[in-house]
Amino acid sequence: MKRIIAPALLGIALSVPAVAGAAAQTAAKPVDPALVDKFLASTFGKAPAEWQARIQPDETLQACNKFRNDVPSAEAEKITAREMARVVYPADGKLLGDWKQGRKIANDGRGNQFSDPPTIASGGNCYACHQMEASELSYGTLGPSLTNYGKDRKFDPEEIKRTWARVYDSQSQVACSNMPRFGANKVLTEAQIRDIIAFLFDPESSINK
């Protein structure tokens, strides 16, 4: 199967120390803030007006280029509370879906890049920075593995809840998290949150086999 990996602008800002840290490794002197604006205003800045919203950092990505995402405990604080604030349940309490839907969604790069149509949904792309079933071949890591998620966690009705938090705004969990904000951000719909969670908890699930 092709995998189509998504851009950085898979439904959040862009942030500068992402971008600064990536130049850094093939540099051997600091890179200067005001050069890494000049490259997004002289790429990004050019983009189609509806996308320039998603090019502006907020202010929880304003703090986190600020500390270079390193930010003090006082501050990370303020961001998850900030961010936890954001973060919606379904108002019926159900948050396992299909897990099976759920794995395509979290293997589905499409959506929100330039060249998608518009109608299109928008998938997970997980893979690109986890592993999820033990069986893969090739999946990122930048992020942890996810097999055996569900079932390391026991199942905890808890954990699922503090789960659907992540997925929904992973800044809410953690400050500074490279992890998109897939519920905040409109990224993922109610019911394609629903069916990951499944497939990260659901004990039929093939992350848990």
Contents of the next structure:
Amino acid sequence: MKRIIAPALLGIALSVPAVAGAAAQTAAKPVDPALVDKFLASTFGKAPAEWQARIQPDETLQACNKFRNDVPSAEAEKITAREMARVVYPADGKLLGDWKQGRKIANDGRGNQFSDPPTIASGGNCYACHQMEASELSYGTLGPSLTNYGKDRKFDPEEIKRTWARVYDSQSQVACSNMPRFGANKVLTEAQIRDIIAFLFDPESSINK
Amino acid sequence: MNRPGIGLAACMTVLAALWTTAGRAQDAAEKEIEKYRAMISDPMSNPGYLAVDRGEALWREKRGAKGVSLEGCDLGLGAGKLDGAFAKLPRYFKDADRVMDLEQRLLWCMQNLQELDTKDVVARRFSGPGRQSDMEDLVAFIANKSNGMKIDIPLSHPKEQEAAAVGEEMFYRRGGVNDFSCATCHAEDGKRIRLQGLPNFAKPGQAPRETMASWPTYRVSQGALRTMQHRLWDCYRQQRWPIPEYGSDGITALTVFLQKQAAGGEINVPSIKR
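Moving from the form predicted alone, what structure would you give for the form predicted in complex with its partner chain?
After this comes the whole thing, all chains and molecules, with the earlier chain placed first.
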């Protein structure tokens, strides 16, 4: 993602005072957060309390919002440490479930939209952002290709563990990642994540063929 | 006004069927749509023009406790002045002391000029099976009167500047169970979700211009004319956010931001889309 690198801008501003004025002019004027909240309330203020709570940014999202995801490295370290602490591994240590079930979940984009029945089990919708099986042509490009994911990583147990953390809470790996925090935000259950990890890492899985 | 050609309905049914088939067929469908789009981009056969006709009738109809038409409504260029008004919306209105998009302004005129109870109008804000929408029709009619003109919203009033700045903040505000913001899907060039292309609105240029200059649009997959209010409602749905309030200041702020990015885009509406 191409973003302006804040420290670089700052360096120029400090060393060449004449440029600082120009830079300040082009930078977005800071907006009073209370004002933004007022507008948000006009648009979402009548939603049920449970829905209101969902759009309250936690500490991590507050930082991502403030820096438009381009967080300084000290902040990034705080985020990955905080989110890593939220990752829960299965008590029995079993990280691989049923890859066929995982494929279904990866294809399923339902759940958590205001048009969805609230009781519906949420899908992972991985295909919205990732290429996965080579045979599936309808895939999005917001994330990298995951074709042959397990095979390319030699089905290494360490990689499997790291990927569990990635799917459970993407920001444990990349601060302000655009990928949802599926486990931490309770979008997917432990059993569903197990199946998805199997889809990525089972040698028999169609992703590795 | 221009009427769509006979046989179009049949053609659309075939295309609608194409769209409902599984993902892979979408590629083939896209190509068909291209041909189809070229065929009906002429006003003679775009069903969106039916909405334009209905909108014109509604604009002239005497309604409300006052029994007057909307022809006295000031959309920013003076009472009843329609040509080019849409190209300069949203904008600040002194009488309401608010920045308003076209739909908010129409509701304001209905309430204040016609003294019309808008509850029913708002309930029908988006059309559905057996339910026509006054707002969709009025927007189609009024926006059409800006064809050939360039998007050029005023940003001199402090409240207009405020709306643009807040809209930009909202564009980047992440939340919901998936941590999505508009920017998750619309801040890079050439990205897509499944097979659907995602215009990049993070910087001014061709993508925002072409997009904003093509709304309102006739959505073939929905068989309805849709306004920007509906588009943003649908995007917040995909964002896993709560239902946004129709005609609220937040949606207008976002629209101001998008229009700012789209400045210079040449309006040609109602367009026709997937």
